[in-house]
Amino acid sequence: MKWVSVFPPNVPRFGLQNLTALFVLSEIEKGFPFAVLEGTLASNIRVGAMAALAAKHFAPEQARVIGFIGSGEQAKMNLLAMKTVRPSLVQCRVSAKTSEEEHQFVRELEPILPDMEFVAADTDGACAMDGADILVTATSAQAPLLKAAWMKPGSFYSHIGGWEDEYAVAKQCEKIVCDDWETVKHRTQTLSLMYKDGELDDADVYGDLTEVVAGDKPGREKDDERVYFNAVGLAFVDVAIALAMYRRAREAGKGRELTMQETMIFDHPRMADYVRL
């Protein structure tokens, strides 16, 4: 099980992250929990990893410029993940609600990626995104921030949040790919809204990322095709990550062992001492 809370006001009100998560793993035969793990970092890594997996199959092979609208934890994780699958990236542009947020992004990522040039866009979305090879929107906003005119032929767009781009962005893309289209339909992301408004149907969606990874469908096929990737976030991926975390922790001798229940309640030798009728 993944327990998660998202409180967007945390950032402006308290200067804290807006997402916290825990994992509880239970064995399958009897249902007893065997591990409780911190899940916030894993959640952030999973978002970046899924986007990077899509980029591995659909982004230009020699992508050089990546642009961001949004500068929070998800944006930072996405940059690290994207750089992993596209080491050719040499420039990162970032636009956020305030210049201070942009400069914080640069301060934190520049030492990790010293071979990249960072450009703070002074809250100008066009400056960050126009002409980029890889475009990423990672915000809690509900507005069409990304404009279709900024997405050049041959680019790859990773959509992370809710309603972050105008409908024309998806309509001009040759391929629309999701982590799970059936799940996306019922959410509140741009593609979900387009589906509900009759602006998008099943036939317009190229497929799910799993189909491409499995080799059932090809990834990028033309240099000039625009590709739109939407990841709604799938809990079973988080659970798989949590299990891997648990196994690695055990192998490394990490973690603390806690006793959840020593005995069945009425088998407790002093049960009568605690019952008062």
Ligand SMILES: NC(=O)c1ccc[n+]([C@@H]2O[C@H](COP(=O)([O-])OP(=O)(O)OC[C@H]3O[C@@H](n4cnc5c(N)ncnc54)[C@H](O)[C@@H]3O)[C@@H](O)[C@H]2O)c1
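All of these numbers come straight from a predicted model, not from anything done at the bench. In this text, the rigid core denotes the largest set of C-alpha atoms whose superposition between the two forms falls within 1.5 Å. Positions refer to the first chain, counted from 1. Compared with the form predicted together with the named molecule:
After superposing the rigid core, the C-alpha of Met271 moves by 2 Å or more between the two forms.
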Second form
Amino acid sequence: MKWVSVFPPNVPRFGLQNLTALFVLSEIEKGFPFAVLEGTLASNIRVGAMAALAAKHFAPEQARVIGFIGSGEQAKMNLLAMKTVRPSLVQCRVSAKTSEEEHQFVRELEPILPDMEFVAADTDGACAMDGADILVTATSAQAPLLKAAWMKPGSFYSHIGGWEDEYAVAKQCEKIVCDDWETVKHRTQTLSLMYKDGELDDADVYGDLTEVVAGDKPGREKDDERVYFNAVGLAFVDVAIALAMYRRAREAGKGRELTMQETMIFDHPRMADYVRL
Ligand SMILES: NC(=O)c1ccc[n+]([C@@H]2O[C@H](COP(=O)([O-])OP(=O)(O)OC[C@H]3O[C@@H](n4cnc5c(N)ncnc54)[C@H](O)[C@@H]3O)[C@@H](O)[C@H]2O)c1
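Follow the form predicted on its own with the form predicted together with the named molecule, if you could.
Expanding to the full complex; the earlier chain stays at the top.
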């Protein structure tokens, strides 16, 4: 099971993270829980990893410029993941709600990616996105921030948050790909809103990323095609990651044994004290 909380005001009010997560793993024979794991870092890595996996199949081979709207935890992790699959990236432009947040993004990422040139866009979305090879929106906003005109032919767009782009962005893309379209449909992303408004149909969606990774459908086919990727975020992926984390932790001798329940209920030595009939 994945437990997750998303509290966007944490960031401006307390300077703390928006998302917090825990995993609980249970075995299938008796149904007993066997591990509780911190899940925030793994969740954020998963979000970046899914987007980067899509970029591996759909972003331009020699992508040089990546643009962001949103500079929070997801944006940071996305940059690291994208740079892993597209080492050719040399410039990162970032815009956010405030320029302080943009500068914090640059302060934290610059030492990790010393070869990257960072540009803080002073809250100007066009400055961050216009003409970028890879575009990422990862905001807590609910507004059409990304404009279709900023997405050049041949670029790849990764959509992370809720409503972040005008409908014309998806409409102009040759391929729309999701982690799971059936799930996206029923949520609150731009694509979900378009579907509910009758502006997008099943036939407009190229497919799910799994189909491409499995080789059933090709990734990028033309240099000038625009590709739109939306991962809504699938908790079962996190649970699979949690199991892998647990196994590695056991192999490495990490973690702590916890006794969650000491006895069976009626074996409890003081059970009689608790029961007053
Ligand atoms: N798709 C997924 O798998 C997945 C997983 C986790 C989180 N999310 C979503 O990703 C989004 C970002 O999460 P986070 O943890 O990075 O949040 P965060 O609060 O750390 O960062 C949000 C960013 O959005 C920016 N922003 C807000 N309003 C804006 C506006 N009007 N114009 C420009 N920038 C604006 C803020 O400046 C900030 O940089 C959230 O919507 C969250 O729910 C998606």
